[in-house]
Protein chains: 2
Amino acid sequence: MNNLPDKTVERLSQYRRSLNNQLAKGKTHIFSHEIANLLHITPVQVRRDIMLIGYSGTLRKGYDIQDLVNLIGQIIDTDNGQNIAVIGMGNLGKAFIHYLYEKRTKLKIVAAFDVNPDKINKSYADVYCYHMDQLEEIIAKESIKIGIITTPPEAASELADRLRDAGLKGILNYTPKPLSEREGVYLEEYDMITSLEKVAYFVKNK
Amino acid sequence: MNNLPDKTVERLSQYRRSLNNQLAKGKTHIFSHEIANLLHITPVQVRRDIMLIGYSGTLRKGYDIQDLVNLIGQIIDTDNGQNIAVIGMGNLGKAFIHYLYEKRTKLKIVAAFDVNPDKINKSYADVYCYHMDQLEEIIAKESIKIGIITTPPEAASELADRLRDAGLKGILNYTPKPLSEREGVYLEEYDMITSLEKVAYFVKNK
């Protein structure tokens, strides 16, 4: 199960989130059209994704929510966890650390980096912030495989090179500056303005 | 042009971001397969989206980048701008305000809200933070149509009701708590964990 399309993986993560929310409400089974409604996509899409991971529900009751949550976990989670670094301890970097703090997830932020003397050599929510000069050293020492870039945009490209050279396998670029792909590194980019422009478009036309 | 699919609008915003980046590099024309590469999607998808907004390039040179950027702007931007409120002045709320600060965009954050006495009645990057009790009053006074929810997750659902009742037409939910749709309000949700889980999946399988 290591060759799922990008967008399927993204939706599996979103399915799990919604399904856990339904479980918390006491629901045990769910139909594809209900999942589709929760995520504003088509039931066909939901059924196709779930078939792709080899699961099927029953016509009468739909999918067993707990089973589906477990299966998605087996597919997208890692057994031993993955160590993550946040580079750039501005509001967004702190928001990421705060978000994952005390969450039961296999994804663990183990280090942060910045150049601001007010931020380095102290901890934020149990994550220690190092000077950027120590990037390569700490990545090796902590076996970090994923980097979240939350620096000012002009620093992103050079930083991505350093992260690749230091052996990172995944980069999540949160700056508004699009990066080019680097051989051997999976790149995901998210720009906050995209979500906002989407809402604005539909509000304009309401 | 007011009935484009959700995902098309999202991609148009992403196309524009990448295209502006190409313009800045001095490029004037671009082929669909190049745009596809930049966004990790298929050329067919790019061509379908751009056909949908009634634009076409030439076989020899591809799309004129500046024309395409202008057209996307006409479709997704609003002429008079839209006023936005951020609710929840934690790291994420501040990150949003900071992000849009001094950007040339028609989307304008005009107010922030919180309940923490340390945050209210002061400005952050020119955005004034009010107490949550003033939510309805300020929304009416400032003609706010869009709300970004960056509160703790447990506050999101009740807050969404208040925003709808106050006349908002769009909600961007940035908490990990999925919301249900509210009549007359466009809902967009983004969970930071989704981007991270996606990277982690592909890193695991590298």
Second form
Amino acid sequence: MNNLPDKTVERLSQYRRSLNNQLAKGKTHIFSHEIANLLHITPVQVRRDIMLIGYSGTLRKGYDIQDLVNLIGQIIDTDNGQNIAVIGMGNLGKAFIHYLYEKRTKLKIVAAFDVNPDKINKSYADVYCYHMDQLEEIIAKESIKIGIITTPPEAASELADRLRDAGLKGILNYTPKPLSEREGVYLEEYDMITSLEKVAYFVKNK
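Output the structure of the form predicted on its own; the preceding block shows the form predicted together with a further copy of the same chain.
Nothing else is written out below except the one chain.
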């Protein structure tokens, strides 16, 4: 399962969240068209993704929700979880920390970094904020593999280089400045303005 397409992995995460919601409602089995309706995609896409991970349901009952959730977990998660650092403790950085703290997933934010003296040497939802000068030291000490950049955009490129050199294998860039690929690092970028403009376009044309 090391070579699943990016979009498939993204949808698997979405499937798992939706399926867990169905489990919480007492539902035990589900059909592809029901999953499709939850995520506003086609049943064909759902079936392709689930076939790609080697799972199949039955014509009479559909997919066993708990089995499918467990399988997606085996594909996406690691046994011991993965440690994350947030770089930039503005409102967005704090929101990430509180969100993951409440979710209790196997993705754990273990350190935060900033240069603002009002933010460093403080804890946010049990996550300690260090000065940026300690970045490499703490990444090594805490075995951090993923970094979330929420700094002002002008700092993003230099930070991405520092994170790569410190041994990180994944970067989530939440600044509006696009980053170039770094060898050996998986890069995911999210531009809130682009997403908002997409929504605005469809609202305009309704």
